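The data below hold one chain only, encoded as structure tokens and taken in the form predicted on its own.
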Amino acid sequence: MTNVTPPLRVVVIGTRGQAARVAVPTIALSERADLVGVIGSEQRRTREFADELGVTSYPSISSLAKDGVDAVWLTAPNHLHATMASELLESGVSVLLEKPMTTTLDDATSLREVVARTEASATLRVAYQHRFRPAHQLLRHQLRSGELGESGMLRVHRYWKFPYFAGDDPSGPAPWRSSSTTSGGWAINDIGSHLVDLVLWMTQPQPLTVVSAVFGMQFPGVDNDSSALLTLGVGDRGLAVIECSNALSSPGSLVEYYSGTAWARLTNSFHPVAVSTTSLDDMSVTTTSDDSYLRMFDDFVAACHGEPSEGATADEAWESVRLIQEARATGRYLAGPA
């Protein structure tokens, strides 16, 4: 007889943006979890949002464990990730943490230590949903199997011009995103952290090093990076190039790999439909995936139950923070518009 685990009891931390647009509807689609409550920074908005959803309005993180909550999807601003995730894990509540893991390497190291200390009672995964797109998984398999050759160059290009969504203020991002301290970098963490994670995930177990970094402050009125160009060393001889921007236009995203014997190209792979072209068979394959968030979330639930998981672990997310913060510390910043 098959053992069926009960649905995970999940609370969303956040009442707007990613919480309302992604986390809540994704949990509703999952057959392995139930949304039981929300927490927000404003009590009135939290109560209204909870009433709309028919769930509990929790007053604080400390109240969750007492009520038997199993896990949270944490969508708070970047600079709050370390303290909030640590408190939850210490209380025995598992965490699906929005990227980036933290805004500083010290905070990432402290949180990683909490994860190691509490792993018997709680689980942490960082929300890098683009790992779960079929086109990316196909390219990862080709790279790790050696089908595309070795010691080549991986290029990941994604521009996503702000405002990202209807309802965003076109004059600029929320104050915490505008601040280099509270955001840990704007474009490099809004968009670039996903790209760094993909490079890390696709090239494991080869170590990554920062070769160079250039940041542009090209969004009017925002004194924070809005474009970034990173060059990474992959192992002893490979290279990776990461290009991201929320100020510049682009015809579409690209993920490409080139070696001395083969190449592969993914077009618009950060969207539901991607075209994968490879020199191995000189054919194009179209892959479709509308459910990267759901696949990521169900992978998190699996991890909470001790089942196999492909989601970003604390160690992997720590490595992404290390690379991004080293790039920010050593890179060159170009002046933005007057």
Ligand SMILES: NC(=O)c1ccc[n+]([C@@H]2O[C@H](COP(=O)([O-])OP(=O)(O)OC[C@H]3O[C@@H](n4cnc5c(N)ncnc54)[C@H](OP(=O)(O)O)[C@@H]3O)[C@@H](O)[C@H]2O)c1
The other form holds:
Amino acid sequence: MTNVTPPLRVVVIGTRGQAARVAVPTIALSERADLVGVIGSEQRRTREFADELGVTSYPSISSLAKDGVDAVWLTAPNHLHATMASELLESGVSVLLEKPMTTTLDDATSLREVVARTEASATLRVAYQHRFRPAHQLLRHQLRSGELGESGMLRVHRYWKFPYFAGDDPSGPAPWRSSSTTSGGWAINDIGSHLVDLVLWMTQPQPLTVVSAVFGMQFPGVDNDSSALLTLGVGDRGLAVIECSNALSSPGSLVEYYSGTAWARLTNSFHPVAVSTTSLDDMSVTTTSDDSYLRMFDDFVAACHGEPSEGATADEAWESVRLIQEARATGRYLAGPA
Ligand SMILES: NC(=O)c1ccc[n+]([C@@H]2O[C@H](COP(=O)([O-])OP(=O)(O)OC[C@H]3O[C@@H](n4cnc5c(N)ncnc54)[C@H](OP(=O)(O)O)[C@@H]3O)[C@@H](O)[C@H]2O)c1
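Can you now output the form predicted together with this ligand? The one shown was the form predicted on its own.
Below is the whole assembly, all chains and molecules, this chain first.
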């Protein structure tokens, strides 16, 4: 007799942006889940989106558990994450929560407590899909095995100029992203939180501390960070440098590590088609499709079934929020263009 688990019944929260561009098509690709519904901020738009997809338009989070929904991919704006995820978990629905976990450490702490209290009935992972890129996994393996030397410097550089996507308004981001309160920081959360998660995940279990932080505000008309430069202490002697921007140009992303005995460099490893090379010949990796979202989603499904999972847990995502909050509280903000 074969032991086949039925597909996870999943709802997407959100009807535009990340919901339409990534969550819906990714679930469609998964062999272990079915998209059964959507929830948006406005009933008519939600119904239209649900009809387009041939799924149910749910009126509220409280209607999901009654209808046998197992899990949600939650893509609402950052400041809504804590309340929505808590309500879902309390009702026994698992959550793949878009990053960042929350906009404040207090919210992250409360949500982490809910996760601990509900772990027998529901699972939470935070959507840090860049963990699932082969080049990043290989570098992590080499760092943790010590093959690249100890106490070096890890540098993660990613600039991605806004507008990010064809449909984005070039004059500036949605109001929730412009506001420092509802975004929790613009570039630092849109781009930087991924980089903080990579540093955290690649250097575990060494403790990270904020050494310095500088924020630039170069995007015209937006009173929120559009660049960030963070220096983190890694354990007793290591260093990590994180550079992100959605206002500055760059020839491409870099993930680099330098120690006294070796170095490694991944170029453009955040992109769908990545050719990554390092000082070690056997670490050259070529990927030809962007399956990082699908790999992350399938990892979440595995976690929901109690199987091994590499996705970001509440404890790990809490640590990212802690570092970002401390960087924002202690960092220097440089004024942008007049
Ligand atoms: N993992 C990644 O690399 C990645 C990439 C992009 C975004 N994200 C994350 O995804 C989240 C959304 O970003 P976005 O780019 O999609 O923003 P966006 O384009 O501004 O869209 C906002 C989304 O939130 C939904 N929403 C707003 N209020 C809601 C409510 N009360 N109930 C239900 N849905 C609500 C909207 O649905 P309606 O249309 O119904 O209002 C819409 O789908 C953010 O947390 C962001 O950090 C992650």
